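Single chain ahead, written as structure tokens, the form predicted alone.
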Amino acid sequence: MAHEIKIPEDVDLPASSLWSKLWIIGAGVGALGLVGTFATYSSNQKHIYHSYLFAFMTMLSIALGCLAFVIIQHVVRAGWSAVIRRIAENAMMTLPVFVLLFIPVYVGVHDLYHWSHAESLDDILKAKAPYLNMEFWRIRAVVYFVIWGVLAVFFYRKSTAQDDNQKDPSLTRSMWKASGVAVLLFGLSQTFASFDWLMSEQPHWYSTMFGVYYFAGSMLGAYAFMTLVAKGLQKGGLLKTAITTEHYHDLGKFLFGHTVFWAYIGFSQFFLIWYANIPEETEFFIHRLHHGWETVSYALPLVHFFIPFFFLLSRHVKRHPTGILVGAFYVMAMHILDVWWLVMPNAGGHMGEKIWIDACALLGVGGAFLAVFGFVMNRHKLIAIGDPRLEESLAHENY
């Protein structure tokens, strides 16, 4: 079916828009959240560092998920996503700032990771010491941030350069060529970062599927974030014709698909450990079946899989303005709950104890993330206006 394609004009963020003030709002919320987090440092030191790690890994997962989305679009040479991709590109440009946000994790390493106390290691941890030692841990952290920063800056600069050099195919081809190597670098770096910063909180436990589990959650967070931002921009009178029901339908498909993917990886990890019944492998789940955490453990399959699965299953819901918005909000909330469940049982105590510190930490790191996201969003067009496949994306239809 032939369509007359009109290039949208509402692709610049006006100074009068509340979105142009997002960096100020985010910075204010972030500052208040971080002050609230560390206000009772002397009496809640261990809990505070775990709360911060929870917030850090939650927001990092969204930024990494957006980076993965951008890379994947270039790997598969997708055209439909040209009007969506800039949101993900702006989000992935927060990754260099996570170097600064990592400082409290680095400072609190001895409260977070038992293996960092070299003088109190048992035989198992001594055997793991060639990998789990402070020097190598620091080096790996530097490598991760360098990889993520280089990839984010490379794809962002190439994409925004097309805003001034419209439809320059050489820029697109250079991103296509780099995307193959980028997939490998991203996959390995995110996997080992999840081992280092999450799985090693319980260093006797191990799972080769844990990195994929964290990746699945990252993609859910990224798709939910892109959907919410797109809806918010349109609510603010922007991108009215650029992002259509067809694009939301596809974002809904990805939310639905990765919900299944998350559940598949989570169940596979649990089932292999359950039927093997090896003590050092069951430690992770045993730890989350006491002190009230069993409530979250039993609820996650229902609230993180079955409910969003049946809700997003319908084509009508994915194409309905309110339906996809509700779905994205819900999936984002469940992703946050999932990361909370991964981190906070390691702080000791009962489920929900001092939860206000957890909330403050999430506001703190989340505010910093939104501040940088808002700052970057102000600098360029809201969509990849110079992408050679823009017209294809504007005319995109699901059949």
Contents of the next structure:
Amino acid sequence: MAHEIKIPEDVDLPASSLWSKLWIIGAGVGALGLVGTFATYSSNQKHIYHSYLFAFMTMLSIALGCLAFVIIQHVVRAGWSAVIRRIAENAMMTLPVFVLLFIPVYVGVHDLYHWSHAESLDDILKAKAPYLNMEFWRIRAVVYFVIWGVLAVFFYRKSTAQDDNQKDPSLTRSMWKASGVAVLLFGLSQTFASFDWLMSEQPHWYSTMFGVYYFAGSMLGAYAFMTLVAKGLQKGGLLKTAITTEHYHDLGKFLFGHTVFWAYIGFSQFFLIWYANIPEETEFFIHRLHHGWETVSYALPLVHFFIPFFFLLSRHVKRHPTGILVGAFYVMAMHILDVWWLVMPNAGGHMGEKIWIDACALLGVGGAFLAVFGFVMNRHKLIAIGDPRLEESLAHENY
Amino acid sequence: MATDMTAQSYGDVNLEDPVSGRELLIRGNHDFHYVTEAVCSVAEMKLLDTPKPWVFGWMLAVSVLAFLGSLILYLIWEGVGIWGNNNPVGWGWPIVNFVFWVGIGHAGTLISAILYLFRQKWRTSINRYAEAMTIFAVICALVFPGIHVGRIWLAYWLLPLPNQMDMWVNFRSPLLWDVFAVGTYFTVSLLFWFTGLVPDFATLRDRAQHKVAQVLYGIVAMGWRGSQRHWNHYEKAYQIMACFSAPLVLSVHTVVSFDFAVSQLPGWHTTIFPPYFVAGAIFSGFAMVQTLVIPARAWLGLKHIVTIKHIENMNKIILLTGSLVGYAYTMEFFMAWYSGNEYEGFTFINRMFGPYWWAYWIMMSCNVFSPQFYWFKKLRTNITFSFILSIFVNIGMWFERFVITVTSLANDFLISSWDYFVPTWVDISMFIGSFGLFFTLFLLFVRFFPVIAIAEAKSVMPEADPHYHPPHDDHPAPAAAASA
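Can I get the form predicted together with its partner chain as well, since the one above is the form predicted alone?
Full assembly next; the chain just shown is listed first.
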């Protein structure tokens, strides 16, 4: 253990850094992406909304995963993560802006959700109407955004207030205090949001596990995102001493652990439905075993579980500067593939059809996400410099 | 002795979580030797000096165990008709008891493996108890499917043994997966527990005053001499075993949940079952650890090693897992309606307001409502309250398995086959009997085993830091501090 813990000084984003311009770059990419997405609106309306939903749910999962990460750090009184928590805090501050990003989903509701056509529903969907109806769906969306916005702003404000107000323990204590209830609010809102926006795309289908499945993926996305940003900041000459191999090692462990968790949840969901073979449940998988989607369905266990599992299993890889970078990139790509597989089969086309629209949408929403992320990052220190556990985190060592 | 008393009561003092730095896990200003003394003194007590309450408790447990034994003989003689299982409810109390005990057997390996991998140092004070409890609970669990097979003398057919009839077990049956899952879990947990015990057995061997004790502890210590090389191997072995045990914590109850969930029965078949069962198992396991550890720490004088902080941490896990179980109930309930499937919907309404409404509401109040008290630090750190609540959770988790098993079977698709399940006196007595088995083993453990992982507990004391300086320079720290 180091005897002298040096408080890092490269924690302000200099105006010369490319990172400080991320918001402009993100906004530019986002604008271009969105233009590209909606360019062929008249001929590809249904596909476009699905592409957009895919991009929206992907980026939302990362923002939500980061919010969950921050909450969990407080609820378990974590020390190791103090130097990387700010990255997640900045990312979760994109959540309020998702209200704006939600507009196309809101507008495209009739193309996305069959149940929204109240006039032409079968008996089962009529029975579900007390939940799946436009008014209640809107109200719920408002509730989710309010919960996420309030939680994000609360934890962000407290944490940044600590930057100037060095190590004020009362701020940490108030975050601890709120974190328990935050877990509860987060868990429920995240679950029902995934029901509303993803599961109800196939309105007859249902799975009690679905909320957990989306959560598992969102944590993967969040850990991969944090790792990539941390690496990127260090490449840009920042936080040189603050984030060490030890932190990457731990991020790698979480990437590994959540890869296993995702596989566990995904397998359980698939396996129970396959084994019982009840028609109203198998619908989800049958849909994904046709029109080319079978390639993705069969590949997912391999590319989303076995490959990252064996890759990230190695301690050497998790501590290797390039190894962890490759791992995080790969996991992020697989997470995007997973959400794509959740959403796009519902668009009705063949796998990979008009994939350029999906790519544009991802650039569009992703760019907007990064723009907000970059904007928020410019406003405060790059790490939670005033966290009372900062020294513990700086001296963190895996043993 | 006076300092001991202060140290003892100090273990109950509720301290505020420090914002920076970490609270001392072993309270009082003790050196390594003190921990050895405190833990070993129980096991080293002369046989004739064994406290009367222990003797009484153990004899009671053995009598209950003997009762279980005679009931099993009765069962073998008469057949499973002496149970309350009836035509729709083919799985009654035996399965409920099996799942109940297997669930309890989850906290041990969670604490020893998963909390180890998460570097949760507070685990060192409670892992030994929890692991022991795991082993004994799994033994209790294994009794029930073992005697449920009907022709018990053919119970070995559960295993895929080559035979001249070319008759194989049904690999597609989750009940067979159970045999593998629980068998693996038991074996690995036992080895894990034993590995941790070896250095402590060696301590007891080296301190033994009696030849018999020395030889017996010597055998189980397997030649441990505490050399640097031994410790090196030990640490590696422990970590690797932790990595192998961690997925087992999840797999066992996942497979147990498959017993139900691969079926097409409403209330059994739902995709959230695997993680929901795992959360429930951890919930009940921690409750049982509380039930055992709270009296034990007082009677064995270990309050400064198992402090209020440990109890509070476990209570937090109980709150978390209890709420996760509540989340799962909510999802099941919501989906039963959302599915639009009338059988699903009926099953859940029937659970709440049907003939077993009382079981459902016992389950809800004990598992979901009662842990909510732990939102308040005052209650989380109240020892009496924690003890009482842990018993409520145990009750609730037994009822959860009862609700799942019985309500879905008793009122299935065909109304003409419905029947109300009533347990017989044999059902009830066998369940009580399993506690006899459990406590017989547990009390033996408490009396003759090192109940705290001595070596591990020392490793979380400040003295274990090579840079540690004792507060008074005229009393240098023991030389051992540097090597630990």
